[in-house]
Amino acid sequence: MHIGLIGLGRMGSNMRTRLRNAGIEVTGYDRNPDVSDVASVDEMIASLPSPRTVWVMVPAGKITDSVIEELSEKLDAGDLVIDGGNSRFTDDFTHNDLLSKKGIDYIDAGVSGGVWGLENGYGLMVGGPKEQVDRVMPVFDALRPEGPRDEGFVHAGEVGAGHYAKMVHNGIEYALMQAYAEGFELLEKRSDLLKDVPGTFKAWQRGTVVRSWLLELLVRALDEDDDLSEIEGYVEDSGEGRWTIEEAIENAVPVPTISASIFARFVSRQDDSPAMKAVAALRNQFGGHAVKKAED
C-alpha cells in the first residue's frame, strides 16, 4: 500500500515513520522542505497509484479546510481522503459534503498516542464507509498498538464518529489531568508530614486502582523536575474540551468533573484571579474572614 501524507510536524513525522516501519509505502508533503519527501501537493498526488489514499495530519480549523479544498480540487472520483487531526466532528460533515460532490470519499480518524506514537501506536476511533474502512485497513493497522485490534482501534460510526469520540477521549483526558495535578499539588503542601511527593506516585504505578499512563508521565516529569519548579502553571487547550462540554449541555449530560478541569485551566492564565479576589472579599464580608493583602 501507498498513501500520501500532507503534514509533517511531531504527530505526522512518527506516523510517517511508524507506517514505513510496517512497510507501508508514504510519501508525505509538508511546507518545510527539510522534512517533506516532494516539493508539491501536486507532486505528491502524482506519485501516488489509482485510487489514490491521502492523509491529512495538520491543525484543525482553517488549515484542515484549506487542505480538504485543495484535495477537492486535484483528486478524482475514487480517491480517498482520511482527516486525521483534532477537528471538530461538525466539520468532518462539511468536508464530506465537499468532498463526495467530486466523488472523492472521507474518512475521519480520531488518533491519539501524542510523541509516544512512534514506539507504543496510536489509539485510532475513525468513522466512514465500512468499504473504505476496510480498503485502509493496512494502514490503522500499522499505526495501531500491538495486539488485539479491538484494544486500539474502533469503526466508531458513519462520518463524523471518529472525530467525536476523540473529543470525548480528551475531555476524560483533561478531568484525568486535574485529579492527578490537584493530588500534586495537596501532597506537596504536606511537605511537613509527606517526605517523598515524587516516590509516592511512582508507588502508585502498580497495583493500585490509580494506575494509568498519565500517571507514569507524571512519574516521569517528576523523576525530570521533583517539584516542577522549572515550570510555569500556564496550561492551554486545545479545544476538543470545550466541545465535549459544547455537547453535553446540547444533549442535556452532565459532565461536572470534565467542566471543572477546563475552568481550572483558565485559572491557571491569570497571574492574579479577580473571581478569587472576589471570593476573598465576598468571605470578608459575610464572614469577617481575613484577606491578604496585595503586594505593591
Second form
There are 4 protein chains.
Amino acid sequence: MHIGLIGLGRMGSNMRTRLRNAGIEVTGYDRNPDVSDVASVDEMIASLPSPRTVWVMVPAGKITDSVIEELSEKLDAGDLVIDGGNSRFTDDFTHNDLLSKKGIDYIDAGVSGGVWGLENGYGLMVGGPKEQVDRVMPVFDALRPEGPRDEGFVHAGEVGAGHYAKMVHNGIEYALMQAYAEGFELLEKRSDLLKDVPGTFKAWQRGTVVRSWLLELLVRALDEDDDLSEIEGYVEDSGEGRWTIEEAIENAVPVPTISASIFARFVSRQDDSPAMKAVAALRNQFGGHAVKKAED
Amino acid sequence: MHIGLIGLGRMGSNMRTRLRNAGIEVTGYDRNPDVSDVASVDEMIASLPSPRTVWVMVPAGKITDSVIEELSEKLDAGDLVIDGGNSRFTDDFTHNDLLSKKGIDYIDAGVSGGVWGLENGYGLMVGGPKEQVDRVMPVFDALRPEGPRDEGFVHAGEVGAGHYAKMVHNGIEYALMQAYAEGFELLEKRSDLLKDVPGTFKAWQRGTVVRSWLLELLVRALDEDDDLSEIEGYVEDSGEGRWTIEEAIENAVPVPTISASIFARFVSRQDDSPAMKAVAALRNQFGGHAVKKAED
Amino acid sequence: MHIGLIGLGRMGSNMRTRLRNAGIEVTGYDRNPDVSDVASVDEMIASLPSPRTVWVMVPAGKITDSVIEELSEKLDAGDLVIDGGNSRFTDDFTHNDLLSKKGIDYIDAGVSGGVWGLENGYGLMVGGPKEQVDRVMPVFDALRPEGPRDEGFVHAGEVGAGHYAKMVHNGIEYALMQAYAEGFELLEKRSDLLKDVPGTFKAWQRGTVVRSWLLELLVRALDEDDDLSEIEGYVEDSGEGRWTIEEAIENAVPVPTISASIFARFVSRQDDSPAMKAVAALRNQFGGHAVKKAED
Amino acid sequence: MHIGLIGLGRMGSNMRTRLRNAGIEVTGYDRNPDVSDVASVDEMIASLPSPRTVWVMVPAGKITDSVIEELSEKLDAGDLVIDGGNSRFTDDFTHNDLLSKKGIDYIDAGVSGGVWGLENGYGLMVGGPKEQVDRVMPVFDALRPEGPRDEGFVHAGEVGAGHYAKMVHNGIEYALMQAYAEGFELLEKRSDLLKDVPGTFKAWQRGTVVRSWLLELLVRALDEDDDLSEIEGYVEDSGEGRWTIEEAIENAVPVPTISASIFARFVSRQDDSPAMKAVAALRNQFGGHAVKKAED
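Please move on to the form predicted in complex with a further copy of the same chain, as the form predicted alone is already shown.
Entire complex below, previous chain first.
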C-alpha cells in the first residue's frame, strides 16, 4: 500500500514513521522542505498509485479547509481523502460535499495517542463509506496499537462520526484530567498528614478503581518534579473541548464535569478575574468588607 | 423596653443606634471601652429589668460560645438570650441546651442587611419559643425595615430555624453575586461591541427580570470605578457559604450554583493552582504541549 | 409618532397597548386577523409616515429572518427597522447587512419584563446608529418603566449590542433563578426544623441582601401553592441561555453558575438520564453494587 | 504470619481467600456463623500469636466504632489493629487515641479494588507507625496486586493518612465515572450519526488518552446491555464522596468536577426536584410560561 501524507509536524512525522515501520509506503509533503519527501502536493499526487489515498494531518480549520479544497481540484474520481486532524465533525460534512462533487471519497479519522502514538500506536475512530474504510484497513492496522483491532479502532458511522467520537473523547479527557488534578490539590493541601503525594499516585497504578493511562502520566510527571513546583498552573485548551460543550448545549445534554474542566482552564489563564472583581466590589458595597487594591 | 447588647462592632453599634432611635433602651457592652456603655458584663446585667433580654452580637464560633457560657452563669431563669451573630444553626442547639439547664430562654436571630441596616433596617429570621419571640417583638420591630412585618421578619421555627434560614440566605447570596459577576465578565469581554458596561447594568434597574438590590449595589460600584480596575478579584468567604454546602451534602440537595460560587472564591485567592499545575503537567506528558515554567 | 408593529402575540400586543397609552400611534400587523389592525404588511407600510419605523416582535430565527427580508424589499431608504424579539446578536449583523444595502437603518432592541411589562414598563437595551436611536426615543420612552431614562434604557453600542446585552441579561437571569431554587430546596428539605418556608421567602423581601424582583415573584408563587406541589419540576430553556454559554466558550469566559443553571433544566426534562445509567452500570461492574432494573 | 479478620462480607471474605492463597493464616470472625471461622471475637483473639494483628473490615461509622472499642478492651499492649474499612480519616484519630491508651497500635488502610480485588489484588494506602507497617508487610504484600510493591501499596504517613488517601481516591473515582457517563450520553444522543456507541468505547481501550480500568468496565457493561436500557439511572453515593467535598470546603480547595459528580447522583435519586419546581414557578410568574401540572 502506498499513500500520500500532507502535514509532517509532530503528529504527522511520527505517523509516517509508524506507517513505514509497518511496511506502508508513504510519500509525505510538508511546506517545510526539511521534512518533506517531495517538493509539492502535485509531486506527491503524481507519485501515488490509482485509486489514490491522501491522509491530511494539518491544523484544523482554515488550513485543513484549504488543503481539502486543493485536493478536490487535483485528485480524481475514485480517489480518497482521509482527514486525520482535529477537525470539527460539522466541517466533515462540508469537506465531504466538496469532494463528492468530484467523485472523491472522504473519511474522517479521529486520532488519539499524542507523542506516545509512534511507540504505542494510535487509537482510531473513523467515519465514512464502508468500502473505502475496508480498502485502507492496512493503513489503520499499521497506525493502531497492537492487539485486537476493535480495541484500538472503530468504524463509528458515516462521514463525521469519527471526528464526533474524537470530540467526545477529548471532552471526557478534559474531565478526567481535572478529576486527577482536584485529587492532587486535595492531597497536597494536607501534606501535613499525607506525607507522600507522589507515592500515593504511584500506588494507585495497580488494583485501584482509578488506575488509568493518565494516572501513569501523572506519576511520570511527579517523578520529574515531585510537587510540580517547576511549572505554572496555566493551561491552554483546544477546539475539541469547546465543541463538546457547544454540542452538548445543542443537544440538551448536561455536561457539568466537562464544562467545569474547561472553565478551570479559562481561569488558569487569567491574570485577574473580572468576575471576581465584581464579587469583591459587591461584598464591599453591602458589607463594607475590605477589597484588595489592584496596586497592592 | 430595655435590653442588653454584647458586641459593639460595625453591626452591633449600628443596631444599638437603630434600636435607640426607635425608643428601645439599650445598655451595650464591648471589650473596647471606647464604645462600651458599661465597664463589664456584670454591670450590663445589673442594669436590666427582669426578665432580662441580652442580645449577643459577637463573632460566631468560640467567641460566641464563651459569651453564651458566661451568660448561662450570670443570668437567671426566665431571662432571654438572643444570638444575632452568624452562628452555625447546629451551635444553636448546644447554646440552647446550656441555657435551658438554667431555665434561660434562647432565640437565634439571623440578621441580614450589612452596613445598610442602620438606615434601611435589617431582615430578620428568628427561631425559638413563640412566647419569648412575642415578648421581644418591639426589639424586632425596631430593627426590621419599615413596611409590613412579614416582609422583613419571620419566626421560622424552633431554636436553630433562624440561623438555618440565614445560612441558606447567604448561600443564595453567594450564587446571586456570582451570577451578576459572570454577566459582568461577559459584557466586559465584548466591550468592542458593547460600549457601555456600567450603563447596561444601570439600565437593568427598572423593568427587567434581573433587577435587585445587589444589582443596585453593582451600579454603585461601577459609578465609583467604571471597569473595577482599582480592585483585585480576590474574595474571602465566610462560614455560612461553607455550611450551606455541607448541609446540602448532608441532606443530598444538589447545589451546583452555590458550590460554583464558593469554589470561584477559593480560586480567586490562589497565587497559583495546584490542580492546574497537574493538568498542565498531564498535557505536557501526553501531548508534548509546552508548559509555562514557574520562574517565567 | 406613528410606527408599525409586526407580531401581536403576548409581548407584541401588550407593547401595542402600552405604546398607545403613551400617545404613540401604532399600526399592528399579525398573521392572526383577530388581533391585527391591518390585512397585510403592505397595508401596514402604506399607513406609515416617512421615514417609516417598523418594530418587529416575532419569534427569533427563521420567522424573524423572513420578516426582515420582506421588509428589506418593501421599505425605502431612510426607513428604520427595530428588531425587538429575542434574536441572537450575531443575526443582527446579517439583518443589518441586508437592510443597509437598501439604505434602511436597523436597531436591535433587547426587551425584558415579560407579562409585567404592560403595567411596569419594559427594560430596554438597544444597539444601532445614534441618530436613529434619538429619533425614535419617544417610542423607547413609552415602553420603558417610569423613572430616570437611564435606569430602564441603555443605548449600549452599535448594531448587535442590544441583543448581546439582552442575552447576557438572560444568562444572569437563569443563574439567579437557580440560586433561589437551590435555596428553596434547602429550606424544604429541613422543614422539620424550618417550619415556614413561604414565610421565610416573604420575610426576605425587605432589608436582606437577596431581595429582588425574582424573589417577589417566588413569594407570589408560594402564596398560590405553598409547597409547589401542584407543579412539576420540568423547565424549558430558550435560545438566549444557550447562546450565553456558547459566547462564553467563544470568549474563554468561565460561567459556572450560568452553565449549571442550564444543565439543571436539561436534566429536569429527562425521563431517565443516560449518563446516570452509565454511572450505575460502572458501580455495578466494579463494586457489585445493585442497580435498579428499568422495569422496576 | 497469622492474623485475625473481623467482618466477612463481600470484601472481607474475598480478602480472607486472597490472604490464605498467599500463605497467610487467617482466623475470620463474622456475626454470621455460616461464614465465620470462630464463634466469637474472644475465640478469634485467643487463636492469635502475640503480638496479635487484627484486621477490621466492617461498615464504617458506628459498627467500626464498636468493634474498635471492643478490641481496645480485649487486646494487649503491643497488639495491632488495622482498620481496612471505609472509615473517615478523622475517625482514625479517635480510634488511635482509644487504642494507644492501652498501648495497642493502629494502622488505617484504604483498600480499593471492589469485587475484582480477589483476583487482581487490592490497591492499598496505609497510615500508621512505620515499625508496625513493616512488621505486617507480608499481609499487605499478599493483598496488593502483583508487580512492584510501590505500584499497589503506599505507606502514606501517620495514622489517618491511609483513609485520607482513600477518600481522595474515591472523590476522583466519582468524577472519572461522571466524565465517562457524560461522554456516553453525548454519543447516545447522536446515535443518528454515531452508529456504534459500544464499539466506540471498546475502541478507546488501546492507544487513546482516555484508556483506563473504568473504561474497560464500561465496555463490559455495554457488552451485556448495549444501550443500558435494562437499568435505571439511579445512583447511590457513599460517605467518601461526601467527605471529600467537606474536606475540600474545609481546606478551600475548589473541586468542581467532584462536586458535580455527587450532585448528579443526588438528582438521579429524586422523583421530582423541588429546585426545578421553583424555577418552573418563577418562569410562569414572570413570563406566563406554562407549567406542567404535577398530576400530568
